[in-house]
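Single chain ahead, written as structure tokens, the form predicted on its own.
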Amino acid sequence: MSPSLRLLEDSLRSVADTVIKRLEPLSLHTSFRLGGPSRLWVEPGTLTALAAVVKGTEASGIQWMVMGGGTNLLFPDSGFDGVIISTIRLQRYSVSDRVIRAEAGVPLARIVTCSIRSGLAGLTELAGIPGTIGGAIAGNAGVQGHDVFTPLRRVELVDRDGTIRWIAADELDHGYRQGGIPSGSVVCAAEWAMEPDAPDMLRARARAALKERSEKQPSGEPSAGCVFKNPAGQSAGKLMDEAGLKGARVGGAVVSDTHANWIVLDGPATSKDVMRLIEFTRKRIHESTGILLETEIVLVRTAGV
């Protein structure tokens, strides 16, 4: 470990209520379960711990990011040479007056649970979508005309130097699988003011909502969603299945059967299985089509450790 590492893991030490690991395996903590180790893997457990934490490691200019999920990552088998910030201990919410706030680390599932249950309508249909308040309002999770921005009031943010604010969420830029988070800013927390609507009526939603995406989106082995972001007016699993690269495989990655914009993993495999199969499709689609696809996946790009 260098030694501006090492200072600034005593530093954060002294943070309370923050958990601290050294080469902590991100391969327990994707839904791909790929990744090597990252140096430093801190999870404040309070915004204002979380604060602190942002804070100092900003200053020490060692590479950091923030994980909730881990539902959309895909890390180097190399690992991640900095500090990773987990939000996986800021697990508060609350619902009040029709409005719902929730911690970053929240998963998106129970805030969508909890609506239904209190009879609040707007997130519904958002049912199944995988991951933590945090990522889905960074990415701006959605599917077929709704997304977290629908009925969302306000963001809790976490500057570089620590400050923590709100923020409208109409002040924000954001559009399709783009939340308009400022750079260098971290998604705390989160408020949605709803409309009250009949919880069976929105469980019977929900239902539907879960059952067209079992029928259309592969289960049960290792993957990270949709690769790829749908072209205007397009659809990227066509795309893909229309250029017959549904089965393609590179090593334990394949482009899943079920839906071809899914790579699922198939036996051991790698990160660079999965890079190298990205890249094939995408390379395949620009020969064909002319569309250079950009990938909804976040690939993470980092010197070994």
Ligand SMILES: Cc1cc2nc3c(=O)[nH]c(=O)nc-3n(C[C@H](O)[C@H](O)[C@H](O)COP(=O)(O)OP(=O)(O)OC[C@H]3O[C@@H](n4cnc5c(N)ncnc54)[C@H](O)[C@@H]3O)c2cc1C
Second form
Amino acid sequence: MSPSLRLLEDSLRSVADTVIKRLEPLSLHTSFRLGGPSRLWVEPGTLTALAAVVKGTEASGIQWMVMGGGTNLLFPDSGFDGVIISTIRLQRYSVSDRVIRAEAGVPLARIVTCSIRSGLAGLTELAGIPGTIGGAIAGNAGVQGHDVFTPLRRVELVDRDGTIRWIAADELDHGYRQGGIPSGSVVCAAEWAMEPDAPDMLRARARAALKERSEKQPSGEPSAGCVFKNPAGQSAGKLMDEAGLKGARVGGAVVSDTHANWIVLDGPATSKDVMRLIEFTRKRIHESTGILLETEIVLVRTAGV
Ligand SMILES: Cc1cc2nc3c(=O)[nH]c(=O)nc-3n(C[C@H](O)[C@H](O)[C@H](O)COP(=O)(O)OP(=O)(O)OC[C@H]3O[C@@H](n4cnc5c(N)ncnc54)[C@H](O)[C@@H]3O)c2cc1C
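What about the form predicted together with this ligand, after the form predicted on its own?
In what comes next, the whole complex appears, and the chain from above leads the way.
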């Protein structure tokens, strides 16, 4: 470990309510079950601790990134030579007066369930999307015209210098699969202002969303959901299907037969297998259609440990 990293580790250990681990395998924290170790793994337990960790790590000049549920990420097999700040312990949420407020590490699924039980509409259609509130807002997670921003009122951010502030959702430059979070800022919490609806109706809509998901998407094998974003007016899955890419394979990584925009693992696999399959399919689509697909999965390209 470099002297500067050791210095940073010492200072982070003085932050209250914070768990720090060395060489934590990222494969334990990603839905792909892939990724080597992170040099330092930090779990702040409060928003104040999160702000202190972000401020201290940023000031050290050492590479860092924030991670939620790891359901949209691909790390290299060699790991991450820096600091991963995990929101896993930021799990508080509340409902009052049609407003749901949740910290970044709360699973989106828990907030969907809570909204249904509370008779509040707006997030029901997102039933079945894994990951956390922070990850969902960073990538504006959604499905078929519904997304996490629809009833979102405001987002609490911690900036690089440790400042905590609320920002109105409509001040964020969000769009299809992008939340418009300023670079280097971390989502601490979010607040949705929602409309009332009958819990039975909401439950039925959630059930329909889950049924559709189970019919159209692979389940069981490690994956990170859709690999590519849909190009304007087109479906990445349809392009992949038409290019005959279902079943294309590199090592244990394979383009799903159920949904061509998903890469799943069906045996021992490495991140490199997935990366090579992504590059292969992207090149194939480019050659056949002239379209250069953009990944929806966040590919972390960094020096390993
Ligand atoms: C089976 C399956 C089904 C899926 N279905 C869908 C779907 O229908 N629709 C959809 O949109 N996505 C889907 N996904 C992708 C994924 O679930 C979403 O993108 C999810 O919102 C990611 O959340 P996360 O907490 O796992 O983020 P992570 O994977 O941990 O991180 C993703 C990105 O968000 C950033 N990030 C995470 N937390 C924060 C934070 N607190 N502040 C700032 N940035 C942060 C990370 O730095 C990273 O760049 C699916 C994935 C799987 C595995």
